Amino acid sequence: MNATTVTPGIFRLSTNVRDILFEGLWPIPNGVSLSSYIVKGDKVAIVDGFCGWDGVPETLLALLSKLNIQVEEIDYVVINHMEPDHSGWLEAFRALRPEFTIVTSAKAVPLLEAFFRLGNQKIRVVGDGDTLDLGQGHVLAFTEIPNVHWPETIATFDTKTGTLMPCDAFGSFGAIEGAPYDDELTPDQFKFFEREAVRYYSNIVAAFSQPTAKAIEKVEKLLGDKVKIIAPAHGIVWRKNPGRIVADYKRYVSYQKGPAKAEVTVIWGSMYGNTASAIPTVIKTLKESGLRWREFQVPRDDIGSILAACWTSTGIVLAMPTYEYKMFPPMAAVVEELAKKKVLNRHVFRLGSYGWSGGAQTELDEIVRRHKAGWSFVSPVEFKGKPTEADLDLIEKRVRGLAARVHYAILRADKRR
């Protein structure tokens, strides 16, 4: 647990979490940071729940003592977002400090009651344009950013310091061992958090890219000389160049409909090694194409990493055998998730082995059609048993065709910019 000063009057409470599945689903091999923010005027507010607190009273009291704040001074708890990683310590805090007011959106109120059975708890509902004056110039202004990534989400802006606290928006995975601020990072640390931000976005926010685009528009209107700091609930605080993470998120949004980067993600699974024997030909051809490529094997590699790679890739190779007239089940699960997360308009090539019958392509087409993914397919290559030299030659030709499509898509996009 840690407490640091973001800027005079605003403090960050933070901790790192490791060795869990985020949302009970997504592996986080590099952990994730959880942060809350205290704004101190004449009155004191905690924003984004209690992400930096483990629920043990002594821990919170020690953090507050470090900041010269008494728990009895906390008048407001601002719930930007109701997901339990941001609000789950509310009951423990109520036991510690019974008299305070929850500040949140109208859509969050029924969720608060459902999660916490609040009874006669004081609640102040806020929306676009509403403010809360804490004194000493600290006026909190609220902006609704629904469906980033729950419908009740708001962002909180301290007008005195120009600090935007947007909860899950502009966040990233990645535990923070040292500097939590962008003005203290090395170039290698920047690269690390940029990779973790893509992973976070693609796993958590991707399906809500269009609402996120609207939230970005709202933030961009405030950027200029108003927003000086962006302080998300996960990831580093941007106080030197907040426009950098906004630009990154704009780019992540644009990847949904494509084209993304000049990259190809290769995803393959194999039952007895026959489909696997074609993968060296795929990789060799991609190397010759000049495109960046990444390779994943299902079910060995986690779906979160695969999703992050596909989010930034314009091309995808799917290699799997037919299994009982359909796709190899781990591959079917991956494709279903890619479609649900709205990885749209990719250029895709499928290959794979079959035994007594094919059928994998039929299921693949059905998933893409049902989710309106808009994938453009290079003609598939299916082979009975082990691929022949003729099959491998055809696979090489198809991969070259895929690479050409990716290059052309990137070229067209560059000309439009």
Ligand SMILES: Cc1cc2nc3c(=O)[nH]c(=O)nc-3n(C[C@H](O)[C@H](O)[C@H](O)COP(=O)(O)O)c2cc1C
Given for the second form:
Amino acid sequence: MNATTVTPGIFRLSTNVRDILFEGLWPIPNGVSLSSYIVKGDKVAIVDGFCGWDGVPETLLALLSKLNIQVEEIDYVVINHMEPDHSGWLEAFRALRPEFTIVTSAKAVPLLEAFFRLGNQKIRVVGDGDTLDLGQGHVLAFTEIPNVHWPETIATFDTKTGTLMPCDAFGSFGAIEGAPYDDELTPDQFKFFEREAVRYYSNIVAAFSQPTAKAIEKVEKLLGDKVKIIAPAHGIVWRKNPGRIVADYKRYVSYQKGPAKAEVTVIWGSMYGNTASAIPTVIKTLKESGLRWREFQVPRDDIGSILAACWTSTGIVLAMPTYEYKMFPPMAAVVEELAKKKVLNRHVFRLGSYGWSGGAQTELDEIVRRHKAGWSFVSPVEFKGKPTEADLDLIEKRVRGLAARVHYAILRADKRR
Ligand SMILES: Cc1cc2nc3c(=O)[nH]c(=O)nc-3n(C[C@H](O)[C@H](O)[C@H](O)COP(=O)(O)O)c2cc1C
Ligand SMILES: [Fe+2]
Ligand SMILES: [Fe+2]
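What about the form predicted together with the named molecule, after the form predicted alone?
What follows is the entire complex, opening with the chain shown before.
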């Protein structure tokens, strides 16, 4: 846990969480940070909750004492977003400091009631264009950014310092051990957080890409002139170059509809090694193609990592045997999840072994159709039992075909950009 000064009058309280499945489902091998921001005028506001999992009051009191702020001084708790990673601390906070006002959107009120029982809690409802004057020039302005990531989400902006606190938007996974500020990171740390931002985006935000695009549009207009710092609730604070994370998020949104990067993700599963024995041919051919590739095995590798890789990939190879007239089940789960998160319009090649009937392709086609994923398939290669030399030759040819399609899609997209 950590308390630092973002800029005079704004402080960041943060903690890291590891060893959990985020949303009870996504592994976070590198952890995640949770941050609150304190805005201090004559009145004091705390924006977002940072210790949903990490023991209020100890953490909060320890960090506040580093900043010489008493918990009794906190007048307002701004709830940008009701998800319990940000609001889960409310009850514990209330026990510590009964006299404060919650500042939040109209849509958040019934959610708060359902999650925490409001009782006689003081609430101030804010929406687009509303402000809250804390004194000493710190005026908080609120903007609705619905569905980034829940329907009630707002962003809070301190007009004095140009600090935007957009909660989940512009966030990333990855615990923060050292400095949380973009002006203090090494190139390697940037790379780490870029990878973690893709993981976060693809696992948590992806399904809300269109609302995110709208939020980005709002923020882009205010960059430079008004928004000088972007301080999300997960991940690093952008105070040297906030435009960078906005541009990154714009790219992540654009990857949804494809094409994404010049990359191919290979996902394979195999019961007895027959499908597996064709994978070296796939990898060798991809290496020759000059495209970046990553390989995952199901069910061994986690679906969150697979999703992150597919989000930035323009091509996908799915290799799996037929199982009870359908796809190898962990592959079906992955394909469903990719389609639900709207990994759209990818170039896809499927291969795999069967025993007597086949049937994997029928299920794959059904999932893609049902979710309107718009995947464009290179002709599949299915083989009975072990692949023959001729099967492997055909697989090589088809992977080359896939690579050519990916190269071409990127070329066309580059021309348009
Ligand atoms: C539980 C189980 C269910 C299977 N169901 C089918 C099936 O419905 N249709 C079919 O053609 N083959 C079926 N097979 C045969 C496999 O598809 C075949 O053994 C294939 O070679 C396995 O490939 P792998 O070595 O990559 O796992 C099944 C095999 C197992 C073990
Ligand atoms: Fe969220
Ligand atoms: Fe969150």
